[in-house]
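As a starting point, one isolated chain is supplied in structure tokens, in the form predicted on its own.
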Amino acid sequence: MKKAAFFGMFLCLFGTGTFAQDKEVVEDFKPSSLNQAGQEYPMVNSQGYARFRVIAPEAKSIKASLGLGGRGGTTLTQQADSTWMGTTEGPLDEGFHYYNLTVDGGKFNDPGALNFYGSTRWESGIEIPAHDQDFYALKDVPHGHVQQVLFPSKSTETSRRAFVYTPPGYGNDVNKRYPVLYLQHGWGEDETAWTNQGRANLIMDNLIAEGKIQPFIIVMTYGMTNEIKFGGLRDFDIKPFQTVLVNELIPYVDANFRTIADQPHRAMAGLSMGGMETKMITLNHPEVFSHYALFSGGIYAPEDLKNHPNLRLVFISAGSKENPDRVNTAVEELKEAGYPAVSYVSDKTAHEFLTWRRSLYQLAPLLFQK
């Protein structure tokens, strides 16, 4: 993939639901999922609508921006009680979505959402109910540990942290082991985002509850560099952070970790950047890893795998608001030419988190098939 073409794609940013009002807003709102212990506000109602309340007596101007970085916007007006609130003027697509307050011409987070690190800061998060949020509920179901780790990096001379999910039932055989899949963020995120924004410890919990996988392990942890700015992944050189990965991390999780420890039971995967580092870390060492699974992060092209005789899955996803076509008609070249690949387009989302949910959720089942 052209890094060009990868950063071309990569603008194509959260769908913000900034469209005129064409119909009537249902007066059904309720406290976003996300918000602070015991704050009404932010609201979403039925239609997928966000309503903002702050109070700010003093301010004169405040506005809530959704998406990335905060774009797009909805306008809060001063009330009878000093406080200012304010409704999108269209439904958001469903999902998470970061925003942020700019009050008086400063940004900040609302006091009343949780906060997720996105767009390299705590940015706050709305999470407007989807209509298949089922698959990435929280369950009365076996679950998993997500846990911290920090492991000893001599390339960058500090230690580094990771996330790992150990499925179900992890500490209670100590002789069986398990594949592993290596899943990377976003641009501007780090290595929570996956649990906290992606839900994914719960989407491989209820997948396992179900019978519809066979357990592995997730390793996440973080893949960018703060000096590479937005806009300017061009520049982006993937050596160091191959380095961390291969000749670090790898290691280190099949030393502390009861791992199938070998080529045909590791993947990568990632979402955005972190695809386009899927893709430039699993060409560099096809003897690493054996699946591969971009979402939202570029295609390959079957000259790009010619020299990867072991390969066991290729992935490919985007949003049905992304470029859905180049997906499908990359993996029917890659099928074509004899290569295992598979492509999938998630319905009525853009470059946003319910997307990557609904990519990892299809991904999971056709993992480390025998």
The other form holds:
There are 2 protein chains.
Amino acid sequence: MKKAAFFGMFLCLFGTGTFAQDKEVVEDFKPSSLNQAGQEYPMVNSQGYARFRVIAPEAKSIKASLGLGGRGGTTLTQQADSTWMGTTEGPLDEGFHYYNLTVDGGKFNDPGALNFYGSTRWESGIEIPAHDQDFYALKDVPHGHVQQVLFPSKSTETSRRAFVYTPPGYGNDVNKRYPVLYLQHGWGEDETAWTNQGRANLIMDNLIAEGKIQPFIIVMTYGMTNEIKFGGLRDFDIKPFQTVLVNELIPYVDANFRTIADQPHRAMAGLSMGGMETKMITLNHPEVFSHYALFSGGIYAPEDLKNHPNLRLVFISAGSKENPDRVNTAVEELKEAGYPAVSYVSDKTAHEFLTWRRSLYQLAPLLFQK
Amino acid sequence: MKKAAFFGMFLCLFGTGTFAQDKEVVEDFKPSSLNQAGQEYPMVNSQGYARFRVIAPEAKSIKASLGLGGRGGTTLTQQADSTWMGTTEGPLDEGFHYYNLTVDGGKFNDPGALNFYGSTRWESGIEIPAHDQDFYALKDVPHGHVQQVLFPSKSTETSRRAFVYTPPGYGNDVNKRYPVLYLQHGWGEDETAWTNQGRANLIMDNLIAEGKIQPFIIVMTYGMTNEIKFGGLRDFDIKPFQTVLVNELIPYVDANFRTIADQPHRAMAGLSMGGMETKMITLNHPEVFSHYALFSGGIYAPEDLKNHPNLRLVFISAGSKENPDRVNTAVEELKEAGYPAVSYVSDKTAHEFLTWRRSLYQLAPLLFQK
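In place of the form predicted on its own, the structure of the form predicted together with another copy of the chain is requested.
Up next: the whole complex, starting with the chain shown before.
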């Protein structure tokens, strides 16, 4: 199931398209690429259907939360061999989906699948192979490293975690310095999302191997969004996270990594609620960032940017099943007002990670151009 | 529950001590430090009891695998509010334990707990606070980074994953070079174990902050042990992993990190089956490693080491509930034969991670001394 849009701020369609209920299901199911080692189920077929199998011989009812968008899910039925099995009624969107199982009224993860942090908990994940999956595939190219960093935070009185992607070769040429993208996850997620679900490191490795981008560092940290309840957005205060990011994390990264530590070489992007944070922080700190990007996370209006003389790029994206017109219109208005704005609409995807993988892939070549 | 000893090679007690069944349970339960964000259960009390609570209103039976060692587990009973609850019959060993829930005959993880890779799957984890937990606590000291590395492996035709701990300050002084410890997990675990369950990075950060050790790099990769079935040890072939480690990973690490790339500055250690791998590889390659350490993972006999003129250290450890006499006797024999051997027995622990956290803590100050 796609991740719930945050707080209903965006018109987000929950359905994964109209299911063709009478469609013939092609029996070419294979284990999902996100299964735990050696696990056959869940499976996916070439049409994008998912099939679940769970062992719980004495259970009364089992349901997977994926299948009819936000409305239903897939009911599993007990088989002759006492396992439980069920197939979605129709194809799912291409890409990554979170889900869970309801077993006799309790919510559990699928023992067959790997877990991913979303909706403020570790959830099962499944991958429907996308026609364009090559851009985020693990290939035989030089790979960057993803570093777990524990940086000191006085404002929150703890060590906080971030992940830092350094491009291939970072360890070899100790004189080379790099621009930095600060990249935020969405509501209910954390700093693991962009590499685990988003495959940001592999997207970068592939773009760099093809010579399509200037290598840069990516920094991902927890946006402190999970404590905010649905409906509590009115009370949202950006200051605690802004302080952590701008006053604590950026100085740490500039001290411990070979960055080009100035505004022209610093970008910020975020998905969904991370987009809202990106908008707030970039508007508050035009002296810190030069490139701003919102993935399914709101828009900038021309009047927002009037005191941003050193702005280099505004990038706004969404899935075609979200509200692409709003994105396109906003970017048209920014362009007319003379701002360097770019829009991107991900085809046939909603408020979900394939939209954001593609958004990063589209954004990266536009960053830090001379 | 403690991790099963691998293949019964070691005399390993499965019980966590004789349970004092009539002991009064002190009602000072607190959430385990390894719970998912915001989750109250599982809980632990000051005596080391664990208490589980699971929501599954229509379930027939729920059992947690922890409680009576390998023999029983803890049966949960349904409460008036329809939740399921159970408390271990006695205290558990201090430190980290894997467990899972059996819900109506199916094996699931506890939705309240974080997951850790053990027994060839992601399992729930719980932490019983240890009296000496300070040495692996997250403190306000400079922290090293843990880097995820994808290194090319021709012999297995893929990119393989390793994690590399670099000490605090590694990013600052680009001229400083470091010795390296190659550190292996046990059967059923993977390259995530030593930092997630073992807290190796925090143990190092704390030792370095106290000036107790020479900073060094730690490299952790998957030992290819999980494919081996119980009973299949006779057919175990070290060569595939040895090739990956010695011919592929070490050259990658030496090329991409600022190592001191010679035998005197390279150590290998492993726990349980990782100890067996360490023994085999160090005996095959005395020209590569100078310090050898086995944690609950076998012993060296004097005759094993007769062609190892440049050996600097042999370290052998186990939990006091395993077979400490075997460790102590082996080290006495090595010393009598003139080898630089050190033994360590972890008090009141078995074949489990507190034994291995303590073993690393004891080993680190002995490595790479002038």
